[in-house]
Every structure is written in C-alpha cells, then in structure tokens.
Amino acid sequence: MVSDVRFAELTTLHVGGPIERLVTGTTQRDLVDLAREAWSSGAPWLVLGGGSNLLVGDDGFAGTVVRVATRGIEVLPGGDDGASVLLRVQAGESWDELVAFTVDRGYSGIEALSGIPGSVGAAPVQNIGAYGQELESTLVAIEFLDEFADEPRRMTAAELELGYRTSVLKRGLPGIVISIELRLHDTSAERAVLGEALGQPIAYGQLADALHVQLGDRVPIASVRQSVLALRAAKGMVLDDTDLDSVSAGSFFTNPIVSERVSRTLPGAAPRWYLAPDEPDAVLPLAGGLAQSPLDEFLALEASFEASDTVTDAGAGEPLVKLSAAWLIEQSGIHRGFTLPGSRAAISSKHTLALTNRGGASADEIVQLARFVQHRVQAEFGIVLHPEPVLVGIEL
C-alpha cells in the first residue's frame, strides 16, 4: 500500500512531506497486528497519535507510519469504593475529549489538564502536567506493546519511572502504548450533599487567580476546566482554526538544566530554580527581587506545555539549576511575532516558546527559524537550546 497522505495533514504544525505507507489501527487487535506486520518487514516505522509534538521534514518518511486511532473509555471494577473510579482509555482517544468526559461525569483529577492537544497514548510518555496537576498522580498502569512482542503487557505507573516530563518510554523503550488506566476521584457522594462536583484543591497560583480563590481551595470541576481552557487559549495553546498562534507543536524548546556555576554567568534577573530530589522547585533570585508578573508568565508557559528539560554542562554532584527557555529567547533579542524575512514561520505572537506556521510554511522554514533562535541564544548566553518535538528526517 502506497500512501498519498502527507504529514502536513496529520500534525498540528501542518508541515511535513509524504508518508510512504500509512496504516491505521482502529481497534486494539488491529493496532497490534499492524504493528507486528510493520516490525516484521524490517523497514523503518513510526507511531503517530495526535501529531501535536512532531516535526517531519519536507521529504516525508520512507517507511511505515502506524497511526493509533483506537477509541473507547470504560469503567473497570475496583473503583467502586464510593470515592474513586477506575477508567481504561484506549490510546487513540483525544486527551482533551477524555478530560471533558470525566468533567461531565464528576470525575476529578485531570480537570487542570484540559486543552492539552494530542492523544491519550502520548500522555504517559512525557507525564503531561499543567496548572498544578500531573498525569502521574492519577495514572495506575498502561498496556504496552513492546517492539516485536506478540501481545501487550501491563506496566504499572511505578515501572514507567515517571518524572518531570519524562518516563522510560521517552527515554527510549521501543513500542506502542495501547491503553492507559486512571484512578480518579468520584464526586457522586459530594454532589448528593453539596449539589455540585468539586475538583481537587487548586495547586497553581495563576489558576487560583483566574478563579478568584486561594491556593488549596476546591471549586466546581467545570469551572476549573473552563478557566484552564481560557488561560491556554490566551496563549494560543488551544487548537483553533481561527488562531494562527495555535498552529504549532507547543513548546518548541526545552528548559535548560545547567550547573549552578553556569547559571551564575547569567544576568541576575534571569528566572532560575534549584533542582532537588523530591522537592518543589525554588525561585533563586541572584540580584534583587524578580518582578512577579513575568515570573508567573514563564511558570505558566512551562507548566502548560508538554515540555521536558535538557541537562547541560553539569558536573557530578554539582547543584543543578533550571532556566527559562522563554526568558533566554526574549533576552537574546527575539520578540513575540518575530519572523525571518520572507518566511512563513514565526514565533508565536502570544509567547516565545512556540514556533508557528503562519500559513503554507514548509518544514525547512520552521527549521531555519529554530536554528536562528538557537544561534541567538547561544551567542548571547553560551547555552544551546534543544528541541522538544520529535524530529523526523531533519536535524537542528
């Protein structure tokens, strides 16, 4: 089978060349069989979900693309304790549609993850998180088909070694996520008493401000979802055919993690956070206080994207410090809406962490802009930014 489909039709960046062979699994059995067939051929293969974190070159992909389009949400036994519900969700489900499903039924635990593009199967790969919630807090297990295996196996959340935007899957375990299991809070009992479904305690300052509540307060789940969608839309982070800023792959560059020694070469106003095992990040101002609003903005961008961090130049035992990629980009002279002359690719007009397709851009134009950003930041600060999306057929 020779496909006439291009990646530009299947990715949120709307760029990418032709797919040599495209197969789509709409049931779990189909997905397993198609994956095994692809692996047995010995040809290159690639799994595709929602296409929200992928940049493919204009030459396309010479191999088999296994598209995950399985659907299904089911309630499993074991969550009938009156306080929780256990769900199994097929990998091809839309993540945001899953969140909407849970909110409508009064299941709490992922409402702050509203609006994140992509499929359910991609969620555990990066342990997605936003506005004070992470998948890790509700994920029980996944069904995973190892490369060349005959049938899927169950992997618990502990086996996935989930961390901040990382997992064993992201670190290179080859295969395909078939489904995930989530344990959520069932608000039925509370609704019977209070008349409304309250979500988990609000754990993120910007979201609390938007809801006009204090950190730790509980508000209706539907209100949380509505506020998160509004916050994300204001940054172009909700897919919208009328908003060119949403034609992106989300956060294009990861937040660098450097040694304390390297961090001290930056201006004192640079946002930075010491990293310590099992402890929350702490703001480390080196010269005077940081203005609250810019810091909140960068924190919100960081939390709202499916972004991972990149460790740079850290010696053994030396304290690590996380930097803001957005701050580095802006301070290198690249502003929101920036574009190279004649290019159809541009920095988002709402924030600097996204590279956008303003209409008809090629993958090469996206790459040229990304390289320019890298070069400017490296020239100004000596730090190399690394891309967050999966790159296929191209290099930066």
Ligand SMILES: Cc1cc2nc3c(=O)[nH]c(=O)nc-3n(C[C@H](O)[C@H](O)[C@H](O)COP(=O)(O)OP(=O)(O)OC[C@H]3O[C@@H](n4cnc5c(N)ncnc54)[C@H](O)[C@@H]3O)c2cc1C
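Numbering follows the first chain given and starts at 1. Everything quoted here is computed from the prediction, not taken from an experiment. Rigid core: the largest C-alpha set superposing within 1.5 Å between the two forms. Compared with the form predicted in complex with the ligand:
Core-superposed comparison between these two forms: the C-alpha position of Ile383 differs by no less than 2 Å. Once both forms are overlaid on the rigid core, the distance between the two CA positions of Asp146 between these two forms is under 2 angstroms. Relative to the superposed rigid core, the position of the CA of Ser94 differs between these two forms by less than 2 Å.
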Contents of the next structure:
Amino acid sequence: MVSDVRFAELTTLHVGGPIERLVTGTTQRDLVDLAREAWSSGAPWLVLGGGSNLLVGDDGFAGTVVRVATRGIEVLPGGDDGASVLLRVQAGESWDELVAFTVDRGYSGIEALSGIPGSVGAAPVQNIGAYGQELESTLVAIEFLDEFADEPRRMTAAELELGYRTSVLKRGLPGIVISIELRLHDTSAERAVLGEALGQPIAYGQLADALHVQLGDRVPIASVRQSVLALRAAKGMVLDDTDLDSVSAGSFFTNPIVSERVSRTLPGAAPRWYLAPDEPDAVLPLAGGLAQSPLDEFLALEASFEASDTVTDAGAGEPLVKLSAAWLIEQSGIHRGFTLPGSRAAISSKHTLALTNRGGASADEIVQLARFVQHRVQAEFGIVLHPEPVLVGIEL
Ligand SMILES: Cc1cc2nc3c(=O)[nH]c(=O)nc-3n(C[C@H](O)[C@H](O)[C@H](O)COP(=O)(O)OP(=O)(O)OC[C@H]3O[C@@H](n4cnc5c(N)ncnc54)[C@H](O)[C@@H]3O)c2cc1C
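Moving on from the form predicted alone, please list the structure of the form predicted in complex with the ligand.
Every chain and every other molecule in the complex is listed next, the one we just looked at coming first.
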C-alpha cells in the first residue's frame, strides 16, 4: 500500500511523487532498527533528512524512505584541550540550529556555514560549504551504519574522502550517518581577554566586503553569522516562506572543474580559480592480490570513476581550474528569472544557479529547465554542467 505522503511535502523544491513507505527514526535505536528492517525487506530504500538537496521524480519512490529525526548536541567530556572542543551531534539535528548553538557558545569553525538548510547527517554527504568554509575543516568522524551491518561504526573524516561538494557517501556508499563529531575552536580564553568571541579568519571576498574588513581578518563570530545570513537572504539562499526564490535545492549545478587547457578556450573574462595540485593517484592492488574488504573495493572502484566524472579532459599532472557555473549560465544567455514558455519552474530572480518552483511545478518542469540550461552552456562553451542535488528517479 502506498503512503499518502509525497516528496513534494518533504523537499524544499516542493516536487516529487508518492512515497510507498515512510518511516521516521526519532532515537538512535529506532533509526538503526528501522534501517535494518528496511534492508532486510530487500526493497529499495532511501535516507531523508531535510529534503533540501533532493530532486525526486513525479513517479515518487517505490520502496522505504527512512527519515532521520534524531536529536542531540553533546559537548564531549575530555574533548576540551583548552583551545578546542569536541562535539557529537545526532544526524537529525537541524544544521543551522547547530551553527546557532556553536556561535552562542563562542565555538568557531562553522559560523560561515550559517543558514544552510537541512540536517546534520546530510552535511558530510556533500561536504557542505559556503563563504570560505567547508565542513571538512572541522569534521573529525561520523558514526555510520553500513547497509546490512548490525551496529554503527566510526569512520574518520579521511575515510570519507571529502571533496568539493562530494564524499564517498554522495558517490554511493550505502548506509546511514547516525551522528557526526566536530572539533571547533574554543574562544573562551580569548573572550576573557578581548570581551568577545572572534570567528575564524574571513576567507571569502564578498563576506569580507560585507563586514568592511580584509581577507584574513577576524571579527566577532556573531557578526559573521549575521552577515552570512543577510548575504544569503539577498540571494534567496535561506529558506523563507515568503520568498519564492528560496523554493529550490540551493545551487543546482556545481562549478565545473576542467583542465587548464580547456579553461584557455573560454573568454578571458571567465572567472577561474586554480586548484592545488592533486594528490598522487592511489595505487590499486593487482587482481589476485591481498583480499579487500567490501568498503575497500567500493572506494577503489569509485575512485577510478571519480576523475573522469568531474574533470573534463585533464592529462596527468595538468593543472586543474574551477570555473563559475553561474557565469557560464549567464553568458550562455540565461538570465535571472528565466523560464521556459508555460513552465512553473524558473531560474531564481536573485541567483542564476538556483532553479526554483514558482508554485505547483512538477519535477518534470524542473528537469526540462535544468536540461535547457545544460544544453545552452554546452552549446556555447562545450562544458557539461553537473547537478549538485541528489537525483532520484531522474536522469539529466
Ligand atoms: C536555499 C538552499 C540553500 C543551500 N545552500 C547550500 C550551501 O550554501 N552549501 C551547501 O553545501 N549546500 C547548500 N544547500 C544544499 C543542502 O542544504 C545541503 O546539501 C544539506 O546538507 C542537505 O541536507 P538535507 O538534510 O536536506 O539532505 P536531504 O536533501 O534530505 O538529502 C540529501 C542526500 O543526503 C542523503 N542523506 C540525508 N541524510 C542522511 C544521513 N543521515 N545519512 C546518509 N545519507 C543521508 C540523502 O539520502 C540524499 O542522498 C542549499 C539548499 C537550499 C534549499
């Protein structure tokens, strides 16, 4: 029997069809038991947090959706080394409420990630980032329940292979993030001297401008949060019931990473950022070598796909360059507010990278618009834009 809940009610894009079976874990024990029950049924399953990075098709999902609603923020005893604190946070906590909690306490390290919608458990999935900070710089480990495992195990941040809006979780390692551990800077000693808690050095030009400081300066942590929230609101990038531009999944496309050679084919005005040289390639064991665990096999396999998936035509050792997806879209003739004739999906009126639902759009209308943007950019610049949200029942 199909439940009467649709993804449209549980995602920030407000699109997506019916959910066959929806279960909600409010305690860690519940969550583990519900997941194991779903896995043992053999039917398809999907984890759901706040639904802010998901585009689900109009046909919905024929399987079990496990919604994560566990709560709890702990400052771990013994984790305080005088300069930093260790926090364990349950996956169902709201990410932004966590940031507000840390800012109130004067713990710095995630203040620039204020206003990102969604749950704590989804944060490592795409290594959330904004305004010069990424989760990666504070994440120590996660508690992870592998598909078919009886109990959660600890995975260190290094094992997650976090990258620009990606991780082994986003690339398909099946399971559920149960909780995360973060190490944040404890500013209390500094506060005793200065009278206020300072955030981490500002690492994003637009944020520095808004705060009237230089890159690398430190300002009160509460001001960083306030400025980031204001900047985000001006772009429709905080959820707001009165702002149709926020009915989105955030940035719909990632910034493409291409070889320097490909980047030279673009007009001189195209924004570009050189990336630090790559780590040396992992050496994969020869067939018949040492036995690998299922996790090792998965990591080796997906590492071999990753390079070709995200990087366009880069020879070994060639420098890589990150491009601006927003610039490419605008320069291909698609402007803010753009919509296809008769469609209820539109480019945000504040930000070219967000695809929005102007009221009653179907998933298919969002998909048509996304394909149009991809085709325009590819026709103009030969560059393929990749979607940032997780797609379910949809291919682009
Ligand atoms: C207005 C707006 C602004 C945004 N701005 C940003 C931004 O600045 N930076 C940024 O990085 N992102 C941004 N996003 C994207 C989104 O908020 C983040 O990716 C967020 O972490 C998604 O959390 P969620 O709980 O809503 O995940 P969901 O959408 O529910 O799920 C996303 C994916 O994670 C998986 N998942 C969720 N929870 C778990 C779990 N506990 N264990 C395992 N897998 C799980 C799901 O199966 C799915 O594959 C924005 C989105 C919106 C709507």
